[in-house]
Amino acid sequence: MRLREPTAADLRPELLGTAFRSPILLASGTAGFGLELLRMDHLDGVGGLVSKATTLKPREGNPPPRIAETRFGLLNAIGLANPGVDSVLSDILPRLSGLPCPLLVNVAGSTEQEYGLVVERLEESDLPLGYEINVSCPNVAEGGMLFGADPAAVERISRRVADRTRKPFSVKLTPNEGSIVESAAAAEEGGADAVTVCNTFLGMSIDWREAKPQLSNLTGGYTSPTLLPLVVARVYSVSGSVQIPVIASGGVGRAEDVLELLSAGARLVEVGTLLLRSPDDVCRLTKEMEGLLE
């Protein structure tokens, strides 16, 4: 694969049946469902929203501390952390009628089952106009083996996900084990729309002076700018070997990182941490992009 010029046309991106306004995303887990924002006005420039993860039955998620800061960026161990589907339908969706752009719910699971009764569940609203499917939680049938890791299980998952909705689906890979590209490979076989690389790095901290972790997870997902080389990379390889969309999600910190997502062959940039200091950043980000092109 060849690396392309972004143009103006990347910015107002066509796919997944619909026409975005933005190629940007609110990456799950950092805006919650939208709400908030909706009511602080700070949705301007955003392409689309992909809702924090939603499972079949409520979770609580793990106990505090499940956020650190680090030197270069954040750890995060929230355990997805949602009040289930049941609830997400009757009380959650029907308050994002006035949401301004598309909304892609988050689907994780703890067996392959329990995908297909989320999707089929959501399937009910006429609100979100896809879904997002998270394959980098434990396999807990299968010994806590990351769903990801396993190119047949992301094959059957997508399956699953495509027999029971017409809505397009996006699948989020992991980078932490097994082949990225295998896995990729594997979603587009099973039915996916596009897929989402990727879902956070595996980081842990510690308190050296207490021996103690900064998490009581022990490990959590890594996000930060610093991540950007990598996530490129693997945005690279997966848009060389898939011929559905790529939907790139980590390392942003500013208007050339999404251009350089998107010269790598991603179609979507999902912007994650940076919106916990700075909510409104995404207009800034559009705008910005929209002056480098010019």
Given for the second form:
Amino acid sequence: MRLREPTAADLRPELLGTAFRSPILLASGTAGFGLELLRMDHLDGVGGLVSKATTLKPREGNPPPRIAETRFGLLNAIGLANPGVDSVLSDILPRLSGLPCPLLVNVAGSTEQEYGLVVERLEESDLPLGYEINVSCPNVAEGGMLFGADPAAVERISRRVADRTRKPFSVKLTPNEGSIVESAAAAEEGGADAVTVCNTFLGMSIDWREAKPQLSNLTGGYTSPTLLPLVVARVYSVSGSVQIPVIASGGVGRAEDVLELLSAGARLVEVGTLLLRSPDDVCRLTKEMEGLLE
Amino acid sequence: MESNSGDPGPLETMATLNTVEEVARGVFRHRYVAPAIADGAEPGQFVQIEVSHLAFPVTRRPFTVSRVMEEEGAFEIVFEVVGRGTAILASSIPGRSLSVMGPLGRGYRTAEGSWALIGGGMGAAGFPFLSERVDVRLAILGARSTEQLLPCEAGELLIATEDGSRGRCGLVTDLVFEACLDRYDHLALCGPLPMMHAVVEFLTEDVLERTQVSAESRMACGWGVCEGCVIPCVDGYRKCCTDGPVFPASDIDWAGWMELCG
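Return one more block: the form predicted in complex with its partner chain, after the form predicted alone shown previously.
Entire complex below, previous chain first.
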């Protein structure tokens, strides 16, 4: 058994060339680029922030309705809405110099080439600590999780990124198709410094009275505290099969959940849907974990 | 893509529910003591209430600020029970403390001059606050029945109920089609999308330019990050929570919005 008992040292993890003040990262798509939280001064106790996905060209995203709450979770089909890498470089990153924690820019592409091109452009900025390469978005017609399900594509994309940056990067994997263990190994082989386990789970919700989907995209990414055991299982199996660190993502609703993911082998833990509801609760997680470990 | 609104104000506050009133069957008025919100709110802004601190529901619920009582440090919301979140909130008893985010979003541009308000159903929930800040000469309100009608201060009040229990028997749009709206300097419009669309179709371009719409959309965060609540506008999607919820009527792509969400 590889399960670990988390200690106080796990709350100050050192990886990706950085000493993090907390294992908590804000998951991509739930913190924008950090401007709102920076203005609200709500980044206490947060180890780092993963930006909204950035693509080469601006993307409007999917038509509304883009979100639907279900009994025990939330479906979203935002569709990688973002202003494009030019605007991120010229309008957004310069305003983030006061960010009190490291920034990983999440990078997405509809072709394999696009990942390399976006990273190449982002290299013009010193601000990001590194990147999270999104090969797992369930809500786009091209690319997205189709790449993530194919270990060969994951390896090629990882190599493309590794060739263009000396900064660390994590590859965010899909739980929906293919073998996440094989895709993680492919990312490692391609030069990734970490893997993020995992993106959202493909889901669908229907208003059966009108036989109408709740999302205009029909399907979306499902997030919920009920997913924790599914994420724990994936973190456990991936961390046992690769040498690079595992960043957990999904299912966190409270401090104990973060400790459970650390026990399963994660070094950093992303928090998303909880942040949408309560930035205060997220800021408190690290302190609560310190209390639990005393 | 980031929020272009100003200071988002205090983020999360604990608010104490001190008055609960069931104003009609399934329609509730709640008064919360939360000085930071009462002091900062503007007409048309909203709050996000955590209806339960348990794991579910996973998101807050947005409510327009219906009135503020600054001297009491309190604000009111009026809501109809439409699902699980509003049902949980409706079952709250006075004295309960809830986490509230707000005030959020961009409210009405409260310009000088004469105003006409047009509200359908719960769409009139924010009008009491607005009518305290601007000169409301006319309000046209519609509801299913007299007991669902929300109060509104106005020089002239025109009412339509679907069951004929008060005012005209019919829809709010029937009254709008007969009203002489071009005499007012500003219009505020809020209600179900098909109703707002019908009103907007009827307005002359000149009046449309003076009309502000309080939009509604499914929301997750309410503070600009998740991009979940977008409304189709003439220049692309805009976020209901931080670009709105109040938009100039002429900014909205009404045909597109109707097609997707009507």
